[in-house]
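Only one chain comes next, encoded as structure tokens, the form predicted alone.
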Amino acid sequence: MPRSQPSVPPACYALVHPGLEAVAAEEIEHDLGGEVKKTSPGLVVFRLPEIDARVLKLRTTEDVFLLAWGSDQLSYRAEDLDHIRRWTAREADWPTLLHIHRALRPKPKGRPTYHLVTQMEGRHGYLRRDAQKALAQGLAGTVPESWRPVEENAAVEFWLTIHGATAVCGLRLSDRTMRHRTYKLEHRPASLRPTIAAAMIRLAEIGPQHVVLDPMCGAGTILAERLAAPFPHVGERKGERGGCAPVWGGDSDFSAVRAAAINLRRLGPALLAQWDATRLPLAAATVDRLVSNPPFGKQLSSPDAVVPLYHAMLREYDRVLRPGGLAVLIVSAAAVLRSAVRNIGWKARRQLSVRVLGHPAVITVWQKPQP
């Protein structure tokens, strides 16, 4: 028989992009008012006083499951795969997990189709389908006989996950499009990560009546993920969205600002142009927060010329943004970054290491002074 479901909703957790872990775990706390239990790199659990639609919203997640159990104890060794079959079926309450996963996540018509998803990192006793395989035989009796498996699109999909001696094992309620956001219909080489993108927005810490500028804005992920944002920043209501001020953006590639336009016609309004970032065609003082993603060195004609790249890009930045006002941008040269901030007196606010397309670089939040 099921068991009774408890009176307590069961623990949640989301996967992130490997440095933003504090970021989604204050986006957990302030917009669903969940309460976050253990943050480890790249994973992040939590409970949330009722699990509803609003925690597939959630912008700087990759994915988010239901937990069926979970360990930080793992030995490394072969004998792992025994507690992963013993706790597989002992441990979690599948019963009521499907019926969250159900309510959520409503059962397509046809015959039900389910898929298991092993991932790993970090040297371990034994391969990732011997821990796909312990998955699947502590499954034994809850996956019916009518389920079919398939590779894509399954309607239930159960995951294990384990990052050194961690592991974490629960049911998907997520899908690509928490990742993958659906504006993006336009793609450009080296364009950053929805994720990424959200979380540099909420370290923006936007209101809806600040301008917001991304001089070198690409295919326009960063001004999306601001118009895309289902829930209020600083200064907004919960619940509300009215009268936010229009995103600006522009780029020196005409078709990249193309792209950008095409990604956020459904979006909300946005101003863009082709221009050069280091000379822009806007008036002092009038940008109240200023998000971007420079070129990184390998981007460039050489890796020096981001040096005078940085230290141009700096002077226009100071200039158009309001005294007061923040910048958040994602660099990998940190060092060429401070120096150039340092000329036109920026104050660090935060800091935050991550890897963009493999390579290490760093999200900086940076205050204009007022006069």
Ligand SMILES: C[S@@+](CC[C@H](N)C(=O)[O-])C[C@H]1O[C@@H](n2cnc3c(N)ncnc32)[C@H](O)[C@@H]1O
Contents of the next structure:
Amino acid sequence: MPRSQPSVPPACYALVHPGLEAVAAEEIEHDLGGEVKKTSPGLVVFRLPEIDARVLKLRTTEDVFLLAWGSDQLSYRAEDLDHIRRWTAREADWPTLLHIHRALRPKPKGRPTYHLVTQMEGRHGYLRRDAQKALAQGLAGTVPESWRPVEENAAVEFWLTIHGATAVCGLRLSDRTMRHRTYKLEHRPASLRPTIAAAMIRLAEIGPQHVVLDPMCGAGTILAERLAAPFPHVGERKGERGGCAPVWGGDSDFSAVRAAAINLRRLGPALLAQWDATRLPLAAATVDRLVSNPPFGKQLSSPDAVVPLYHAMLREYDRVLRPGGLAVLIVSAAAVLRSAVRNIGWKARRQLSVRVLGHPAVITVWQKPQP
Ligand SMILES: C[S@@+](CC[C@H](N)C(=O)[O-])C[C@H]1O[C@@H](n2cnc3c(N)ncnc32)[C@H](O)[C@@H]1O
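Having seen the form predicted alone, I'd like the form predicted in complex with the named molecule now, please.
Expanding to the full complex; the earlier chain stays at the top.
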């Protein structure tokens, strides 16, 4: 018999795109009233006052889990395998975790299915499959014999994630729709990962009536995250979404504008156009928030081409942004961006290092000064 839900719910953890830990922690604290216990590369461990379906609505996390056990003290040696086996068998309160899991992710009809996932990063004196075997041994007795192991779409997933000396083990609450958004009907090369776009939207501190512009919108991921964000933006009361102003976007490539229109159609109002971002058909000082992912000069253009492009685009962005407005830009060539920003006098507010499609990149937040 599953135990009833304890008065103090078990801890949870989220796997996040490395570099987004701080933004994900802010989202968990601000939107869910959670308490962040620990962050490490790619990981946020937290507690919630109550574990309910809102945890599945986080937008800056890749996956969320109920924590069975965690450790910062792996030795990298084979003795870790004994610990994994023992912690999985003895430290975890699986009946309670499975009970909470069932409440959030009702079991499909038929014989229950399960799947074991082991991820491992870093050089350890054992293989990933050895760690997975230790996990399976630790779970003996927890997984009823009647459950069927499957590779895809299991009703219950037991995960073990090892990153250097850190290991976390738990039950996956989210499914693939947390990281792959359902609005993404059209894809483009160099499309941004939705969780990164969501982080940029959070960093932009957007109010409900703010005009948000992405002048190089590609398939529209950033604008989609603005329209889809369920969290209260600045000026909105908690729990009350209200309508937001139409988003503005465009791209020099007509097929990108068309892809963005398809992706945004069901999300909310969007004004889209084919344009050159260095000569925008917009009046001066009409944009409150500019959030964008210009070409890195890797996939879509050459590295040298970004120098004149970044200078020209920033002059134009400065013209359309209101004084006091914020710009959030993700680039790979941070030095080129900084030198272009120097010409227009925006003030740096924040910077996060991430990797995008294998390239190091920075998310930078700028404020245009008041006169
Ligand atoms: C990195 S992609 C943006 C990807 C987008 N964030 C997404 O998730 O799909 C950069 C985009 O900038 C567009 N672009 C490049 N130069 C431009 C310019 N001068 N004016 C407008 N768009 C431009 C490209 O066509 C491309 O779609």
